[in-house]
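As structure tokens, one chain now follows by itself in the form predicted alone.
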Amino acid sequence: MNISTITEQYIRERLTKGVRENGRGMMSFRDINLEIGKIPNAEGSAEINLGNTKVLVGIKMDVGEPMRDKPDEGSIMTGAELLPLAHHSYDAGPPSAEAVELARVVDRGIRAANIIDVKKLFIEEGKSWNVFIDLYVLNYDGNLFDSATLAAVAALYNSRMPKYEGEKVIREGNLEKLPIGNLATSCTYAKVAGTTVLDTDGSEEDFADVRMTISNDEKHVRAMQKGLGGAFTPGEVDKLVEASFEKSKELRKIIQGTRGD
């Protein structure tokens, strides 16, 4: 019997008894430490430690052309890098399927919640601000979706907006905060050994049968993403949505607590 099989049996046996490996509740997050201003030259940045998972997010803005079908709006682009130092399975090179999924899930929650009013990114005919959200996974120990979302929203919440004057981008001086119209967070649940848990660590995530990420703001579910081959029943999904609204209250407080003016 190999180590992986022994670990799986151990985790499954404990979960069937209602106990997680580190003793926390089934619907509890690990300890969250969120810091802003980690990248000095960025418009905004944040680094999160969710348990042993560490994600760094940088926000950069530049002037570009609006999309042809949205001539009076700016744009948001999200990318993710799973750095080789973060986990032995990550390789250097083009974005992996996991990196693409991470970027898309974070991006979808931010867009759907209208955290940034893209019309306020319009400068003049033919020019608008592009907002680049770059996610860097520095250490993997489960639940990248909620980690990256929390850090990305905190980074946006604390970003300064450059000025565009005389065909030049000005990034210094008295800059106003990026206009933020909403705050959204995500909660990711997984079913392991028939037990649904929030915020899987790396060991639990390895043996999950199904995963569901729910992004919401104070009033509405804004996006949902299912992963893996298993399933949640409609009744289970309803309960997870309800749980997400409760959990998001404390997550928004964490983001709001980072505000520096």
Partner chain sequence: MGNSANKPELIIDGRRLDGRTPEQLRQIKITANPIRNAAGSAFIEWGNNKILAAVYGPREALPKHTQDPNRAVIKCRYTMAPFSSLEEHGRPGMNRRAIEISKVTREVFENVILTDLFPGNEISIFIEVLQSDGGTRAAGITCASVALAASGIPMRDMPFAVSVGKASDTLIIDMNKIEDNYSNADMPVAINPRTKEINLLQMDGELTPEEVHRGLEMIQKAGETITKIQREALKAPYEKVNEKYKASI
Contents of the next structure:
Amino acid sequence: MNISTITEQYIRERLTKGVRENGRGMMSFRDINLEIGKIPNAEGSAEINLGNTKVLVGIKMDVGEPMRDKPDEGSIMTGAELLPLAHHSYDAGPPSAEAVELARVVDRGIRAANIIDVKKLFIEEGKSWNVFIDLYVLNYDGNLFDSATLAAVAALYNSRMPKYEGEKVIREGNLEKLPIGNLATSCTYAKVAGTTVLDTDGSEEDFADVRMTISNDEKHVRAMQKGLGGAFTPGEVDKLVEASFEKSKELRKIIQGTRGD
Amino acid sequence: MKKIVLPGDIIADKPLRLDHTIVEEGKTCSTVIGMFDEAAGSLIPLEGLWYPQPGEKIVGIVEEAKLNTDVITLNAPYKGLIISKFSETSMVNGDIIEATVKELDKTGTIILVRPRVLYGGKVLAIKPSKVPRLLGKNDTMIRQITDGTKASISVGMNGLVWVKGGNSDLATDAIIRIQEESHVSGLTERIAKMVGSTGQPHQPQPQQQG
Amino acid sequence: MGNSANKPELIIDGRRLDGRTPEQLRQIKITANPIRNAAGSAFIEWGNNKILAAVYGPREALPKHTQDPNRAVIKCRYTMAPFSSLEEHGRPGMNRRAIEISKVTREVFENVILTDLFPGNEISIFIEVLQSDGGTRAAGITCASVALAASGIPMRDMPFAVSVGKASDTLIIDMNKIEDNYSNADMPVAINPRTKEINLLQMDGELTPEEVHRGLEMIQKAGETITKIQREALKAPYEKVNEKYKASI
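Structure of the form predicted together with the partner chain (previous: the form predicted alone):
Zooming out: every chain and molecule, the one shown earlier first.
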């Protein structure tokens, strides 16, 4: 028993009245702030502040072996760290199920939408580029899925492409950009106290019954993930898909705005 | 002259009996970031923790109601304990209560007396170092808020604040603003303006889906 | 990495590779309280190092067997992000180096935090290196010191840390990554500015007794600058709010 039980009553009371923190709409994001290139040592990086949620994404690329089933492509590896400095309940230690789910959902959205043009990451027989996407949660206040996806896509979109010359990796100097094939973003909804809302903050998320993440580009849904113990009806899913296509226009604009060209 | 001091700063070349200081080699040093007033001989921490004193009021949440004792969460590095046989108030887990500190024992447990259950409302956690400012001299600041918003408010010295009824959203905003601007002069006037006796309703506009 | 065959000349005409003099620190910038969830936090940009430190607690020490009935226990975790270096992708989490740095950092703060005020509790210090360019343990300690002060946890003093190294025969303060790779010695030190106590001292390489003595003097001198930057970072938020209202008063 702690403060959260009391917060729960309060949040439920407000949501049934149709009110959210700071007068936010049920289908609005909190303020989104993206900073690109915070970690110049990495091939690409982006820090997002979505309300009080803060996620830093770093992109690294190394030369390695292609996957056996895709010998002429580069590979993608996504990892998530819920750092103990980000929330009092996060522990040090091996990745929790929560962190693994976050990494996999973000990874699927990026992979399915062909955001990275992996064919262009092939170097020579037995050699290709491995792209490491690390999601670093620095302050938790809800909706890690969308903040991590946005930051990851923005980081990739602004990444440099290292060169491989004479068995050596060149990461500095005049480099091309990482080949990008598409842009996709995600929208995550949750049902809290019977009301479906977009972009839950930490205290709303604590009391969410069910969650749905939808990743899409301009034309297609690219990945979906339902989470938590509750359920949606097919009709509800249709509506959320439709809402995501509308919302994702804003998000794509934000990502496009991070690149000068 | 008031000035900001930091941990380790020497504030007097002689030993002083002052909270939040230590005496080393005959000199008095601050142990916290705080506002030191040399003339008044006071050091008020700007950040941080609550050091319970007998007689102080707290707001807490019943963590474990047992037959003989109730364990109270105080959002502090101490646990509260109510010995039920001395108290006629019956509580269940999750109740919000206010109570008075009787003593702090060596194991970090606070014995609480005179509990009262607070029904409904919500609990805010603010920095304990800001509580004196929230109350104001002779409770002037907090009275200003309750008068302006008609909300019922109970302030615990441990930094938990219970708010219910009236325009509790406006009261909450005012409390958070006091926390953030506690050391800036003219705060009382700004809060007066904010909660105003003009009776301006401050309701976040409900918004429709989509 | 440290390949003596193509070792670069670290000092030419009294200047280092990045143009600094032997006694010159890199640029240091500290911001207090970037992490809202923490009791106190700080972000330090020290040359190309970028490091976050955050403090949680005092809170009940868990698991219970770690509790000390007489004082708070201090827990410290130093880790490096896998994307933090200009070289290949690293492994997240703790390796042997990180475990050792976490331990010596914890011991720095055990000497300054007034732990006996919080029996049964723990104070957790997290240091996350987001970008590294040599001297991260010293920068991490300097940063954690600010995070602790910002949390209001009582301390006897506010330590800073910096390392001194040796390039050819010259002592140089605050080595960056390349200097660290090719230097003849490295000695990171943490000091309490008021009491002058040394809370951390590690050293490897080769130094004469005289060089150790001179190195410690250089560190104390550099400490004056570092301490000043730490203090300004802590005071800035208070002065900023004052500025905001100066116009309206």
